[in-house]
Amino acid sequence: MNQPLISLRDVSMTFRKGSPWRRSEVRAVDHVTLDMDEGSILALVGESGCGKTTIGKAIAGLYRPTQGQVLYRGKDIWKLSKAEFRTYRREVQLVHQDSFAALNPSLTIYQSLSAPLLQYGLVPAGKTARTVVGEYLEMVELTPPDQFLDKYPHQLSGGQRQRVVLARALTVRPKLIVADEPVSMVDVSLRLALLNLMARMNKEMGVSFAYITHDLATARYLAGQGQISVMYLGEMVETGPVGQVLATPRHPYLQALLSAVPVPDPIVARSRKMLALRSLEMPDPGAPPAGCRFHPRCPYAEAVCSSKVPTLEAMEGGDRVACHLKERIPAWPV
């Protein structure tokens, strides 16, 4: 059996907020569990807040978990040698959700793009590190390249700007991206162009993307043939194969989550009924409810909900659901 790219290992994630004299505690990722094998692609939804972010800085080594490993070909990221990190570091990379800040404003984009080229040596002999810039432009669809090299990053749009931090990415060769929210803050006509880009990334280079979005759509689009992982609260409420577990969601949050998606066809949409949840407000983070944490927005609650912690348990199919009631929950389409 093949070794995972990268895994986590009851992994959790506590933050520390307020003054120094009045402290409190934020458990922003609790215990979770998840593998990513190579050439693969993993989308984590979630709402804002819920830890999506958390997790996907924790696999690019940007956190150290309170708890749990996070594995790269077996080994413990944090346990690493300074040559192996170093590999681990080039390897993994990350794309921000604002390409702006994620671009230095005072070097043109050729300085961007060839910092990291130079740092690990990645110019083949015989080629400058210009033409090599050009060549990844031209990967990202930014041509001709000449007209962007010395351009600085506020004489790009957004969509421009994204690509750029792409093929920033790709020039140090990378096993592994973490896009995170990597199309939500451009316009919707270019979001299609940047997620056929990332699947022919995938596709035709086998890079891996953790791509951490709110959108379902998206999700489905980009990772159809891949896994999602459905996040509440810091804890993974559902995972498995994207077309089964969207196509037969089981746990209450998901379904409800699918019942607030539009629906184009006006027939269709007439006949669902919207998921009637028991509140409309999340929990504080800081104070998460006590049990499961869906409990008390979930319509088909009990009293084990309240008492006692689900947990990932394998269904038929492929897909895990942490859920007291899955058996009993009506099925989707409610």
Given for the second form:
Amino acid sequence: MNQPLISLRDVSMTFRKGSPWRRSEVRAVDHVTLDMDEGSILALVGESGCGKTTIGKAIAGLYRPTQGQVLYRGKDIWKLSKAEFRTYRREVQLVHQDSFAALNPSLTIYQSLSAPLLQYGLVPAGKTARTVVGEYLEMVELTPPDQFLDKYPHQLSGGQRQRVVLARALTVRPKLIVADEPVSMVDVSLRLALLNLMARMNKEMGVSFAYITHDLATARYLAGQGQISVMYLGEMVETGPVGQVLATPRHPYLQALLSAVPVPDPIVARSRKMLALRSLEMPDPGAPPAGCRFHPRCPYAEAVCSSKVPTLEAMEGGDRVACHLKERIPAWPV
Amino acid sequence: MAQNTANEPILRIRDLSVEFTLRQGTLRAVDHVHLDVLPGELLAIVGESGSGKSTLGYGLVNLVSSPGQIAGGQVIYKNQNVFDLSPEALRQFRWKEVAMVFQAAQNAMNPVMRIEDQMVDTVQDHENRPRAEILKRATELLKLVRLQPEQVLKAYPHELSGGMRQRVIMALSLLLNPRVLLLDEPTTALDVVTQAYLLDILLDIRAKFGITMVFMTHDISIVAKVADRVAVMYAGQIVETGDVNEIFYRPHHPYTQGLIQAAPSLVGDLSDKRPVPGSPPDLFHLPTGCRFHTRCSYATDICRSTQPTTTALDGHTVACHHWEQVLGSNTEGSR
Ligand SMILES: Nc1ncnc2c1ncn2[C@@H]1O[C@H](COP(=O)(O)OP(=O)(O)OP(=O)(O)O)[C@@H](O)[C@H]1O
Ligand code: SF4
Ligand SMILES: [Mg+2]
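What does the same protein look like in the form predicted in complex with its partner chain, given that the last one was the form predicted alone?
Now the full complex is given, and it begins with the chain already shown.
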């Protein structure tokens, strides 16, 4: 097999919280391992506080894990030479949900996009930076570019701003874009077009995407042929090909999550049954339950679940599940 | 489920407009809205950010505050125009007749007051009732929203999770037995699982008390789950209303059709998903004619020059010059 583009090897990330005299530790990510091949799409899915953003930042080199390794093309990113680290930083770009915060409000679109081009010397001989920026705007369907080059961020809609942010990420010819909830702040009618744009960047330019989201429906849409990893309280509970994982979810948490997602079809929506959990409340991530972290809410939990931590194990068909009872969990929907 | 349309509306919104006077000029956030709310129904008002859902909600209970103002129209409740009520009558109307759970209401709770005291205060502001009686009712309602009353009543807001606070607010809004509950994005800040439970609880409450609900949301998938009837809002106007199945399976307005086609889903084929082109308009620079024409694939010259009027059909209304063509385009046999 080819070498993965990015690998996490047993990555954990602990944050210190509170004041000096009342320290507490939160383990935001616990022993996560994953691989992403060049050109692939991975959806990293979970509810707020599950650690997905922390993983995204670890992939992008913004956090240094407290344990484990992040490998870029097989090399530990924290042991790269200066020049290698610079290349890695250019090739792995992060796009997050708040396009407003991502752009300097006092710079025009042209100024924001030409800066990285000039910084990395990516303007080909015989072209002006303005022409090149214009080409990137066309790629993200902001046409004609002349209408956008001299505008300021506040003069654009949320969807247009997120396109500018994607165009800026493209200017440095990335191999991987970590997109953290890129459509969640965008108007609903504009989300699909942005997802389509990312799918095109993947297909036509070979850019890989780590798509981080709480929204399983958009994950299915964007990463349809790719992989999905589902997180709960810092741990990966299920991972595999999107189609299979979503069609035959095995982990009770994923079953509950899937059963809770509303679907835009009244007849289907009203016929779907929710998998009832034993508790509605998400435990405090600072004091996660022992054993399987999901056990206090899990309708199937048995004694072993509260004492022993389950690890991800391969099932038939290629997905991996972290649940002691995985062979016995009834299929959902029933 | 679907209500008898012969029922007398419980709330009638007539030609309601709400404007904001800002430095850049005057902006009409709600424009000539005409809408009936039927007793016992769950009416969803769906639209994108800035389409005017919240402003319409504030208008309904005469709570629009500066720089906003009611620019015209009426809201009729029990044969009275809400805008003509005396301050005292309005105060009673607001909790006892029509209660509201507003967007981000969870942040509006008094942080230094225990939940039980907020419950008692809310009721005693309107009715002279003994504390014990109020707490008894509060206990029942907290159970109904699946909270543990003993624990929650003694708590301060910050000791509760977002999902718990939102359920407390819901219990609070029901304390005075209102006939109508306005819910503005009540689940938007919540996790998927919590949201699903909250929607379930809402449907329970409705089944139990027969309370009328007006539910404002940007999420068409939530509408599919909970609504009896739907009003679609675009740029301050209601462009279509109808029963939920009509709206989803036989949309008459291009925007409604677009919203549904653009909604990613966990079920079904994704290959017929289509984005809605363009962006919602800036209310200061509205397109001429139909406000949707810049994004509409059905648009013709008349759309660019003339605002469509609202056509009333059997149990359905639509404001589009070409609604018949839109209706005809819905795939045959798609239920
Ligand atoms: N207090 C205010 N001052 C100025 N403009 C306002 C105010 N409240 C609302 N508006 C404007 O009125 C229009 C409608 O806003 P409104 O909040 O009613 O929309 P909404 O549909 O509820 O949106 P969202 O989905 O974001 O909650 C917007 O253009 C908004 O900017
Ligand atoms: S009136 Fe014309 S532009 Fe407006 S929605 Fe109908 S067809 Fe489209
Ligand atoms: Mg609102």
